[in-house]
Structures are given as C-alpha cells and as structure tokens.
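So this first bit is one chain, no partners, the form predicted on its own, shown in structure tokens.
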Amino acid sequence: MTTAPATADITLDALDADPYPVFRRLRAEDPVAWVPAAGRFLVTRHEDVLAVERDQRTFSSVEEGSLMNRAIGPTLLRQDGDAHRRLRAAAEGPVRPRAVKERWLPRFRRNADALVDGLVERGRADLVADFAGPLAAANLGALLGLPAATPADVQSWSQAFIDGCGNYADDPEVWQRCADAVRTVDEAVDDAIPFLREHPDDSVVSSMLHAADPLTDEEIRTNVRIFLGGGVNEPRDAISVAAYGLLTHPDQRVDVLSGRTPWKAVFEEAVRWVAPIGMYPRQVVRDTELAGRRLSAGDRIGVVVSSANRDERVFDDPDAFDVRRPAGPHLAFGGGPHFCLGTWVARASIAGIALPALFGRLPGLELTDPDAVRMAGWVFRGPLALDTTWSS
C-alpha cells in the first residue's frame, strides 16, 4: 500500500459539519491526500476526479470490503465492464428522457400537486419533511413498481440504506437498521415480481424482469435497494438545497420567478453548490500516479465530487450560490460509465415540477429563521430541516 503524509487532523465530525474548508485546503495543498479518518485517499480537484471517472481499468468500482456491498449487496454501482453494462441496460428503459417525459411526468406532477394541496392552508411547514422527502418517495415508489410501499416506507428504507452505505464510523445500530430494511424491501419486491412477470408495465422492476437479458430475482432485489438508496435522498436534498438557495438570495428568486433565469439553472446550480452525493469510493487496481501522488494496486480512494464542484480552477467564486453563473461542467451526477441513471428523472421532476409548484403556489414563502438551517454530511449532504411560512 502507498504510504503518504497523513492528514491526521481531519476528522469525520469536521467533514460531517462542513467539509468545504477541508476540501479547499486539500485542493490547494494535497489534492490526492491520505485521510486516516476516512481510510482512503481523497481526490479533491475537478480534473483528477474526471480522470478517475474515465479510467475504469485503473480505478475500479469493485472495492474490497465495500460498505455498500456490506449494507445492501453487490449492486450495479459496484460492478465494472460487461457486468455493469448488463445490470444497467436492464434497468434504464424507464428512466430515459423520452420515457420520463411521456410516462412519468404526469404522475410526478400529480404527486407534487397533491402534496402542495395539503400544505396551502397550513401556512407553515418543514419543506424537507413535509414536501421534498415525501415527494421523492412517492415518485420513486411509482417508478420502481412497488404499489404496496407507502412514501413513509420508501423514505425509511432509503435512509437506512444511505446510513449503511456511509457508515464509516462502523455504528452497530446503523448496520442493524440497514439489515432490517433489506429484509422488508426484499419482501416487497418478492410480492411485486409475480404480478409484474405476468403483467409488464413501465416500472423499473418490470424492465429488469423483461429485459433482453433478464435479471434474476436476487439481482432485482439487490438493484432495487440501490435505487431506493439514491432515489430519495438525492432528489430530496436537491429540492431542499435549491429552495434554501432561493429563499436566502431574494434577488435571484425574483429573477427566476420573472422568467429571466430558468428553473433548470436553479437545479444545476443547487447540485453543483451542495452535491447530494459528495463522495463515492473507488479502488486502485494497478500501480499509477495521480496529481503527483504514487498510488499502488489495492489503495482505496474517495472521489470527492462535492469538492470538484467547488474547484476554483473551474468555477468562479465557487462557494457562492449563483443561479446566473454560466453553465459549467459540474460532476454532481458523476461521469463515465457510472453516470447517474436517475439524472433525467431528477432534472425533470425537480426543475420542471417540484420547484415551480413550491414557489408558484405558496405565496410569500420564507424561512422562519435562516440562521437556524443546518446542513450535515460529507458522503451525502443536505439540509436537515427547512422551517418555512407563507400567506395561507
């Protein structure tokens, strides 16, 4: 294993609270840094993150001792080459742009309208708990093809998986909640499979069952878990960060509501500013050099897209939320063969539906205390709550 100067002062607690000062320092001083608390080298510059993404022969998604594999099994995200392509091809039909537009947007719009209908007269809500989370869960449950799962079920399973996949502190309670969620999700999938085998529809489970190279029931169970893991927290946090950004930058909000700046720009800036997935792992499979650092086969690295998205070599004033900035090459959805399958769902359901519904139907929407808003996480990151009021 490669030896390198340790950055022993970097703690997981510090990264969880606010990783960006740490990442700024690493980009400047040690862009491929050994961080003992994370047990891996953190790759923090944009060009190096992109190089890793484009070189699967050197940087593999198949990691020994993977937290994700321990939490939810060997999903498509921990496969390379033909094995990855087969699993991805079986699942991607329902999330392609045309399928999203024609089959799913009407359903997503009904889900958003129903949630806002329930909020309008209340005059106050936590936008994370009362809108962004339930909407993401309702959309995902429909997309997957799990009709018996409630949005509360989907949110609970998703959070258990996310916590397991990011359990770098090895908390036994986290592992237990994750194992419980795996069991109940598998039961839900097993209930859905017989019907969908006989009655194909537009869902992801149906797509995996009826693909040109169909997946086995166990492969379907495992890959439903990864859809659940990423399919709630990412849109939930993207909606929440975008709302927080506009609510704390009233001049930009005016521009958006007047139509001078499109909602798409709000979405792209939100996921650049605070990437819902901040870091994911890779493993070096042959000796190499990255940004001047010698790496050996077997070394573990963390691909820190949240740092790449604030690389001052690529983005002007990168720590600022600015929906007017020129479109830039942010890496919130990754790149290369593992480019996020849910990208088109997220863009359409958030920029096209969720954000316009919130700001269009809740007049005078504002944070009750902007200074009280806290974000947390560095592997996955977003606001913990957004307490708001409006004119009911």
The other form holds:
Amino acid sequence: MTTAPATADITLDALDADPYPVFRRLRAEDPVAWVPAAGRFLVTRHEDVLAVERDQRTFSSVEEGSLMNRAIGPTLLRQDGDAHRRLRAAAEGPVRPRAVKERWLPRFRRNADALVDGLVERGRADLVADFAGPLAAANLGALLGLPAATPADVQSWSQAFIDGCGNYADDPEVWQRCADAVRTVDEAVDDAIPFLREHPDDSVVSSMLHAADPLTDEEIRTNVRIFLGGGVNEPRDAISVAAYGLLTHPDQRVDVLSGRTPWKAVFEEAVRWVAPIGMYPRQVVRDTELAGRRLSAGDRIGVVVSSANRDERVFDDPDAFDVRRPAGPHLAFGGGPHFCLGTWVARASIAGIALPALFGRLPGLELTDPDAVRMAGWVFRGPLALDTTWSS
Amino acid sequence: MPTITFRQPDGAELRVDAPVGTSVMKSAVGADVPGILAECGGQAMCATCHVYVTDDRALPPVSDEEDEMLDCASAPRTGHSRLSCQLVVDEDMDGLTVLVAGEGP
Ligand code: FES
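Moving on from the form predicted on its own, please list the structure of the form predicted in complex with the partner chain.
Entire complex below, previous chain first.
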C-alpha cells in the first residue's frame, strides 16, 4: 500500500473539530485515501460513495471486529442480503410515509407543542439540550413502543450505545455504561412485549412481533438498540443544524417564514450541509478498484457522506448553507439496502413540525452569541449547544 | 435483450440494454442515466427512481407501497408516474420509452 504523505498528518482531533477542509483536499488529491489515524480508506467523492452504496457484494456492512457488534450485538445495520431484508421488513411498516402521516404526526405534534409550551415563558434556552434532544427522544420512545421510557432514559441509552460503538480507545467505563444500557433497554423491551403481543398497535416493536415473518424476542431486543442508537442524535442534530443555519442567515429565514421557501428545503439543506452521520464503515470482501485505487479483500472503508454532500462536482458553492439551492442528490440518508429507515419520520417530524414550531412560536428567536456556537464530530456531527433568547 | 430509452426533461435520450428479470431502475443505474438516483436501491422507500411512462402497453399495477411512495416524489405525480425500481423488465418492454422525472421543477 502506498501512503500519500499528506494523509499521515490527518489527526482524528482535526477531523473532529472541522473535517471539511481535510475532505476538500482529499476529494481533489486522493479520493480514496488511506488515512492512518482512521485505520481506513476514506471515500470522499459523491460518485464513489454512490458506487460503494450500490455494491454490497463488494463492500459489505459486516465488519470483522466491529465495535458496534461488540457494543450492541448483531443488529440489522451490520448485516447484508436476506438476513438484513428480513429484519428490515419486520420493522418497516410504522416508518413508511403513509403510516407516519396518518398515525404518527399527531403524536409528534403533541410532543413538540408540549416542549415549546414549557419554553415560551422562559425567554431563553439551549435549543439542543432543551428542545431538539428531548423532542427526538420523546418521538422515538413513542414510535418504538416503549411508553414507560422517559425522554431522559431514551437519550441516555442512545448516548451509551453511540459511545460504545465508537469506543476505539477501549475505555472500560464506556463498555460498562453501554452494557448497563443494554440491560435496562432489554428489560424495557421485555416489559413491552407481552402487552403488544396481545394488543398490536402502530409501534415498531409491535410491527416486529406481528410481521409476516415475525422476529424472535431476542431479535427484537437486539434491533431496538440500533433504533435507539440512530434515532436520537440524528434528528437532534438535523433540527439543531437547521435552526443554526436559519438563525445565522436572516435573509433565508425571512424567505422561509414568508412561505417562499418550504421547510422541506430547509431540512434537506441542513442534512446536506452537515450530515448528522458523516461517515459509516464498510469492509471490502473481494479485490476491486475504486477511483483508481486498488482495494483488497479485508480492507476497511469509511464512506464519507458528509464529504459527498459537499462535492463541488455536484453542488455549487458546497460549503454555503443555502436553502434556495436547487434540490440535489445529497446522500445524508445513505443509500442502497441500508437507506435510512428513519428518513420519512425525520422529514415529517422535523420539516413538518419541529422547525415551524420553533420559529413560529418563539418570537424574535436569536442566538445569544453566534460566534460561540461550536460543532463537533466527523462520524456524527452537530452543534454542541445553541444558546438562544426570544421575547417572552 | 430488450432496450429501453430514457428521455430527460430536456429531451436528451439514452437507449439502454435492459436484461429481462431486472428492474428498469437497475438498467438505468447501470448505464448512468442522469436523474435516476435510486437512493434506496430498489426497496420502494425513496422515490428517487420516479419516471413517467406514457406508452400504454400493459405494465404491472401500482402496489400500495409504490402508491404511497409516489406521493412523496419531488417531481409532480401524474397518472403516468411509476417507480422504475418496481417495473421488472420483460420481452414486451422492448422499445419502451420512459421520461425521467428527476427532482422536478
Ligand atoms: S429506488 Fe428507491 S423507490 Fe425506487
């Protein structure tokens, strides 16, 4: 393997702080780059990311020694082919667009209204911790069918799983917290199953139990974990990035609030601009070539959708947040068989409800100090906090 | 092998060999037809493989899943709208022309 010297300097800290300049350079100079710090070849151009997503027989989701498997077990995210299809089919009913619209939107709206009701009088809040996070958690708990779980439970489980899946430092405390969360979630699922078996409803666990090819209790416990891991941070960060984008671009905000630009465009631009999941892993299972780079079976790949979403070959002025740009083929939801299951839930609950509620009901909403806002992460990315005020 | 022609909104056309038994979407993606992103890989889950078929030869009926997803397509849905991933190529499709819907206006 030839190592381009430039990539040896790339540190995980630098990627964490701001990965975009690094990715811009890789797209130009080394689009399938061996990055020692990440232990992977990073695929950074839009066209190559698409090629990987479309070829799961060469680029497998099953990764040897996967931290995710160690943390939360063999969920559908780390399976391919028929095994993956079966699990996905059992879970999919409640998150398809019609079910979302007819059965879940009223619930999501109540959750958002209740949170905003609690905020209005306060006149100030951190939109990440006080709105986006709790809303994502409340919606997810309901959707899964775990009514006894509080939003705080859901958020802490989710964080424990995410930390476990990214525990490259092998920190024993992180493993412990993850194992504790697995146990508590298993108990919550075990508590929910007997009732849902007798009384089917619109939830994901119920769907898994009553599918044409139903899942076993063990499969349900395992796969609920991936919904928890993927169902809080991503909507939280999408809401937060969208809010940050509009709060720092007043002209675009005016356009949106006057109805000239739809909320849908705000949501799609937010997840294009800062993809909540920036990178996900694949493993090469047969020798191949990608963008002129020879890859061998066993090589690890990082599919960098956050870079594909800023590929200058596809998007004009890609680093700019611009809700008026023409709809383009961003890859924030991934692609192929693993295309994000939560796509339609996110579109409906964020573009349809969360963002209009925030900007519609908090008059004069503004950032306390726009320059103080920090985003972090390159595998997952979003603002750490959004301190805001409004006239109460 | 049947051939299918993909016409873009601007009139550009691409004629593609479409193996019997695969989807119309797959033949488009294999030939890099612009505007068929097919994000979900053919699961009727993304609506980014939307096409208009005006040719009145018999096509399979629209399933419930295809129907709900067509409602989510970004280009306007018409009576001719189909998800190309749900159309399986057969010999009768030889010579079919479909219009790529893309992102819409
Ligand atoms: S490829 Fe996604 S709906 Fe057809």
